[in-house]
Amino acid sequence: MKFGICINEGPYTHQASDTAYQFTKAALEKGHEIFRVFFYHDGVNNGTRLTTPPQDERHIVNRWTELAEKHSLDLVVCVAAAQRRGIVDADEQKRQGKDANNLAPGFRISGLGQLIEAGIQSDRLVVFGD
């Protein structure tokens, strides 16, 4: 089965990100395909490379980066939601005149069309968080 995943909650404020990660990992281990993981609303906070949890805690952003690298996942952060929350890639940094960027490795910024496409191309679109 081909899944699209949508995550609407931040990495340390709600269980949604952890649950989505575990679901995605388990689906891949069972041989399913993940068409795309789309981060929306506060879920875009899963894509900032500036997250620095204590050493004895899980590092959710790094987990997503590592899973994406291992399985060639398409991790997409909603551009409008990201901009509202101060998350920019190198292109947006330049375009917006910012002095830095903070998008984590393995993630990319794009629009809502990527979520719509995931819903169309996948057998199931699974949403985590409100």
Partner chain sequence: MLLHTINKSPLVNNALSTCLRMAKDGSGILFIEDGVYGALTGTEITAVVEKAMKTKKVYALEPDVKARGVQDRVIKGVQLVDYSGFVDLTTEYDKVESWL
Second form
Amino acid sequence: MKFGICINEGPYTHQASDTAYQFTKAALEKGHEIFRVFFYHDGVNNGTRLTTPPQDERHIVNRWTELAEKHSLDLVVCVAAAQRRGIVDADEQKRQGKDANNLAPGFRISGLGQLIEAGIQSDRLVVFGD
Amino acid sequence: MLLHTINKSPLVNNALSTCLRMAKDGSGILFIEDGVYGALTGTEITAVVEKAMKTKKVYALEPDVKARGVQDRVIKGVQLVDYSGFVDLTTEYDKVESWL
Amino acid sequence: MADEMMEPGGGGVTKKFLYVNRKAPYGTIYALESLEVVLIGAAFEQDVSMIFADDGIYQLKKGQDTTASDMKNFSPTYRALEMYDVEKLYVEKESMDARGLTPDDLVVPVEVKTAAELGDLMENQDVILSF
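Switch over from the form predicted on its own to the form predicted together with the partner chain, please.
Every chain and every other molecule in the complex is listed next, the one we just looked at coming first.
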């Protein structure tokens, strides 16, 4: 089956991203397809490469990056939600005249239409949030 | 039928009660994250969940139950699933409503 | 929102989309950002319904005035939904009663349905988005 995943909370504060990750990983192991993982609301905070958790803790951001590399996942961060919360890629940096960018590898920034498209194209859309 | 997921403790949040108002007989309810406190015996909402179990299938995510140390008090008849089982449930039911 | 415009990628497929709104405005951003999803989603010409239940009903309360709090008053945007062909707005009767509200208290015309009726509606959807 084809899954769309939507994550509405940032890492660490809420369990949503952890649950979504374990769900996505299990779905891939079972041979399902992940059409897209869409990060919305504070979920966009899963996409900053500046995250530095204590060494004995899971690295939620890197974990998504690694899973994306392994399975060619499409990790999409909502542009409007990202702009509000200071998640920026190189293009956005240029466009908004910022002095830095912070989007983690494996993620891309795009519009909300990507979430709607995931709903249309997937057999199941599963939302993780708070 | 729908699979409803509940991720909040029903002891402090109304997601479960609203879900139960709308959920049809034959639908599934999966407790995840803090929602797993809704799958326990001896709480003030145990009776509500046991009543729901007569017409709906109730599941709880075992990794979340164990993380919270409440595996010794899960209501009998609540089916425990791991993440792989969670994935299976989303395919067995027609779609998923997350009661955030 | 001009940044958000993209070619709708529905590929000619029409699905029934249901948005479930159960959160109050202002205290958290969920209501505002969820409304943005509905507006963007409208460009995809899907069959859209919205349910307002629990404190989500307060999103539609008349008389919202955010002047002193300096937050964005987005309640007028609900009145624009009609122009986007989003016309199926349902409120749960039980939640309305629990809050002492009637449709006259709300900024847009809504259809009041019982929880049982909304449960049927929910079962009849293809995609359910809850925020």
